[in-house]
Structures are given as C-alpha cells and as structure tokens.
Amino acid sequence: MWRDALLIAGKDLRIELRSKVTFNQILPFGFIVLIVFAFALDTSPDTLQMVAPGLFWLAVLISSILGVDRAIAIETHDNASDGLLVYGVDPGGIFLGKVASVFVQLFLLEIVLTIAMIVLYGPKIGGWPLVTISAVFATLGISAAGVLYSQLASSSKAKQTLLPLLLVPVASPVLLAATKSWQDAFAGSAWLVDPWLRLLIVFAVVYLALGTVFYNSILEG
C-alpha cells in the first residue's frame, strides 16, 4: 500500500508540474480570496488582524476544492482510476496517494498565503512552531476529507456543485480548529499545551482511516 501511495502521489505531482494548473489557477484565487477579505473588511488594523486566522483558513478550503477535485479528475478521465484496479494498485494507496499529493500542493499555496496574509493583514505572530505544527494536521485533515469525498461524488452529473456541499461541512470543524490554533499562535502560546491542536490531530487521523478503509467501496460504487 505504501509503495502504491508513493507512485500514486509521484505521478500527481509530475502531472501538476507540468500542467501548473496549483500556480497558474489555484494560488491567483487563493491570493484574490485573501485581497476581496480584506476590502469587505475595510475597518482597523486591529480587526483584520483578529480575523486573519479565519479568513486565511477560509481561503484554504475554497482554494482546496479546487485541488482536490482536479486531484480525482485525472483518474476519473477514461475511467483511469478503473485501470489502476485491474493493475492491481492498492485502494488504500491511491487514497494516500492522492493525499499526499494534494498535500503538497496545500502546503505550499499555505506558504505564499501566508505571506500574503501578513503583508495584508499585518497579524503579530508570536509562536511558528504553534502554526507551522497545526498547518501541517489541518492541510492532512483537508486533504483526507476532500480526496474522499471528492471520489464520492465524482460519478455524479452535479459534482461541480456537490463537492462544496459535501465537503465544507465535513471540513468545517477543521477550519475551526485551525482557526482557534492559529489564535493560540499568534497570542505566542506553546504547542505542546494547545487543545486545538490536538483536536486536529484527531482530525487528520480519523478522516485518513475513514478514506483508507473505505476508498476501495467508494471506487467500486
């Protein structure tokens, strides 16, 4: 499973370096959701840097179902994915795979937000390790629900439009959690001490096991 993981999320990131579909699409709406934010929310500094946490997780999950529903287009074009089985790939590892792909590519679209976000909204952030940490189980959390889910409604004729009300409410729970921990990072807590981080650990572990287990029913559905 693992060795089918690693191919599996290699042949994304070959394919997403070639098409550049993350820099030349995804990270512009990213970076325009962060810059519409803030002229909605033209008011003190103070403020936006209160809410800067939220609105750049916000970004990220609208940002994200881009990602993930582009990550299970490439196998759902001529029935690929259905290749991929007859060669015997383990489910669970296109699930990771898939994973890890759309991981990567979170995670840096992340980095560049990031900084959008500071040269924006101008947030005092008093504790990296605390945000980096929790980024990380946030994007897995993500990218776990959103690969799932985004499988699961690939057959149907609705997906543009079903994705969004499958996935956010899932996801929503995570983009609180982050939220909340980001808050904790920026106030300069500890990492080691923080609830919301934990919370996202379980998360990210839970939506993984989910789509490891069930993503060979999902596939065969």
Given for the second form:
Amino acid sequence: MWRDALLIAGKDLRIELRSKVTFNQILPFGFIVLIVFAFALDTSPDTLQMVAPGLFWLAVLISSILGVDRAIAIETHDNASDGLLVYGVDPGGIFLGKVASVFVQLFLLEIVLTIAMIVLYGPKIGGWPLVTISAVFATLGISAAGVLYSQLASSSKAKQTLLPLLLVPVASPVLLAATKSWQDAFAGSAWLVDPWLRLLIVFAVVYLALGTVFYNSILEG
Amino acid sequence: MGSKRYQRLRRAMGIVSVLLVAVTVVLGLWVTPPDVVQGQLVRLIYVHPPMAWVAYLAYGVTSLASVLYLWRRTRNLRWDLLAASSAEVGVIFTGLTLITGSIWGRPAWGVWWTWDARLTTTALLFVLYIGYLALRRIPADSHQRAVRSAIAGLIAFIDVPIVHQSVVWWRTLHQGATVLNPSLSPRIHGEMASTLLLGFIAFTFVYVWMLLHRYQIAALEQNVLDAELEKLIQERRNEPGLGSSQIESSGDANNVGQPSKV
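Can you now output the form predicted in complex with its partner chain? The one shown was the form predicted alone.
Shown next: the complete complex, the earlier chain at its head.
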C-alpha cells in the first residue's frame, strides 16, 4: 500500500510539474482571493491584521477545492482509475498517494500565500512552530477530506458545483481550528498546549483512516 | 411494501400523529400558563426541541441504515432507500428547527441569529445533509448510488461530533458564558413538562409517519426505474434479427442491436 501510494504521488506530482496547473492557475487564484478580501474589508491595517488568519485559511480552502478536483479529474479521464485497479494498485494506496500529492501542492501554495499575507495584511507572526505544525495537519485534513469527497462526486456531471457543497461544511472544523490556532500562534502561544492543534490532528487522522478504508468501495461501487 | 399491512400501519401512524399534534397544540397554546420570565414565548418550547430531536433521530436512522447497507451480510437496497428517506425528513426538520429557533430568538435575544455553538452546529448539519441529498441525485445504478451515499452518510455522521466540538470551543474558549447557559434557562415543571414530553412523542410519531410515506415513494420510484429498464431490455430483445435466445446465450449486452453475423 505504501509503495503504491508513493508511486501515485510521484506520478501526480510529475503530471503537475509538466502541466503546472496548480502553479499557473490555482496559486494566482489564491493570491487574487487574498487581494479581493481586502476590498471587502476596507484597507484599515488593524482590521486586516486581526482577520488575516481567517482570510488566509478561507483562501486556502477555496483553492483546495480546485486542487482536489484536479487531482481526481486526472483519473476520471479515460477511466484511468479503472486501469489502476486492473493493474492491481491498492485502492488505499491510490487514496494516500492522491492525498500526498495534493498535500505537497497545497503546502507549497500556503508558503507562497503566507508571504503574500504578510506583505498584504501585515500581521505580526510569532510562534512559528505552532504556525507550521497546524498548517501541516490542517492541510492533511483538507487534502484527505477533499480527495474523498471529490472521488464520491466524480461521476457527476455537476461535480464542479457539487464538490464545494459537500466539502465546505465537512471541512469547516479545519477552517475554524486552523484559524484559531494561527491566532493563538500569532499571540505567542506554545504549540504543545493548543487545543485547536489537537482538533486538527484528530480531523486529519479520522479522514485519512476513512479514506483508506472506503476508497476501494467508492472506486468499485 | 405495498402490502395492506404496511398501508394500515401508515394510516394508523397518520391518525395517531395528527391526534397527538392536535393535543400538543391545545395544551401548548391554551392550557399551559405563560412563563414567568418569557411570557407567551415559552410556548415555542413545545415544538422547537422536539423538532431538533427528530432531526437527530432521523440522521441516526440514516447512519444506521447506511452501515447496514455497507455491511455485506445485511446488504439490501431497502436500507439505502430507508437512509435516503430518513435523511430527507431530517433535513426538513433541521430546517424547521432553525426557523422556529429564529422565531424564538428574535424576541428573546433581539436577533434572528446568533453565533451560538448549537445554532452554528445545526446550520452546518443542515448543509451537510443537503450535500448528502445532492450526492444522491447523481445518476448511477442503484448499487453504485447506494454505496456512495452510504459512505457519504456515514462520513457526515462521523463529522458531526468534530463539527460540534469545534464550534463549542469556538464559542467558549475565548469568551465567557453563552446565551444558552443552562443556569439561565427557566426551570420547567408540572403541566409544562408533560406538554413538552407530549411534544417529543407527537413529533416522533410524525417522523415515523413521514418516513413511512417517503420510504414508500422511494420504493415505488425504484420499482418504476427497474420496470423501465426491464422494458428497454425487452424492446432490444424484440428487435428484428435478434431472437431472445441469442442474447441470452451470448450474454454480451454490447452485441445487442448490432447487425447479426449469423
């Protein structure tokens, strides 16, 4: 399973490296979302500093919808996922590989968006360990839930509209917890005691487990 | 399913439900006294919590039915239809819970909506199961749809405690008591308590009644689908140049309708 996961992740990242969809389309989109949020909230520095973590994670969540949709679209084209199953690739491995590939892309996107956020909104960031580790688990949670729901909705002709409806309410705890843990981090809280980080870990573990168990049924069913 | 016993049960549930709701209305609106603190507003308590309870019950039934479908030993399309029917009733009652809560909140708190933990969780729950119902509308064969919906239903149910926990923390970790602090709520006793209890029973009956109706519609829809499919197969079989025996012996649906080489 782990070997299959690595293969799938490597394949997806290679596709991304050659097509650059995340880099050329999703990343600029996330950037423009950060800019238009400022339009909605006026340019008072105090307001922007205060809401920076929330806007950042909202931008990530919106961008992630495009990211996971893309990750599954690769396999629905020409029924490639059936091909993978016929080759005997472990379905749990496919899931974990997809999650890993989405995770890497989203995490890189977050690094760029963090720099953009610092430049545009000017929050004072302290507590980098908490910032980093909550970003890791939040991204893992969003990727796992996203890949799972994207696969569930993949056979629909209306999947572009269905996926956000499914994913956003499910991922809302991640949005909430990531925002709050970043606020705690900016305020200088130590990462070991933050309850929001624990929630992010629980979410990521639950969705990784659910995906690994059910992916086979979703692909075959 | 279409049996007389089922019809009789459904009708009996209907009559009992209407009677119980009628009694709840009479007791809730006329017999019970207005509350010392809340005045006439308290009367909403006889419908609002029972509706919320029914919503939770409905989602519980959806999850249980989903598990029973996913488990191979108990796999039966009926569980899928039951899960779908229950989720639909659940969404209606979640919507009603939000509406009645708003109607109560406006005079009691001065706002239609407040970011209280319970309200926020309920709103998210509402959208979560609307998503489940939307997922069900994807055209697919019955088994495929059943598996996907069962997984989605189960995931939604597992997500509920996480959503709830996050929202509770959101409202309580960074501020003091919320509006729904238990110590603020008025004590209930006597006929008010019994009317509330009756409300719970009445709305549970209404739920079962609606579920029986909805389940029957779902089963009939399924029958129509199966019958249409059967009809299409028959039409293909009757096409000139293709005897039914040939199709059965070849066993390959793709050959049907192709010019016969024999």
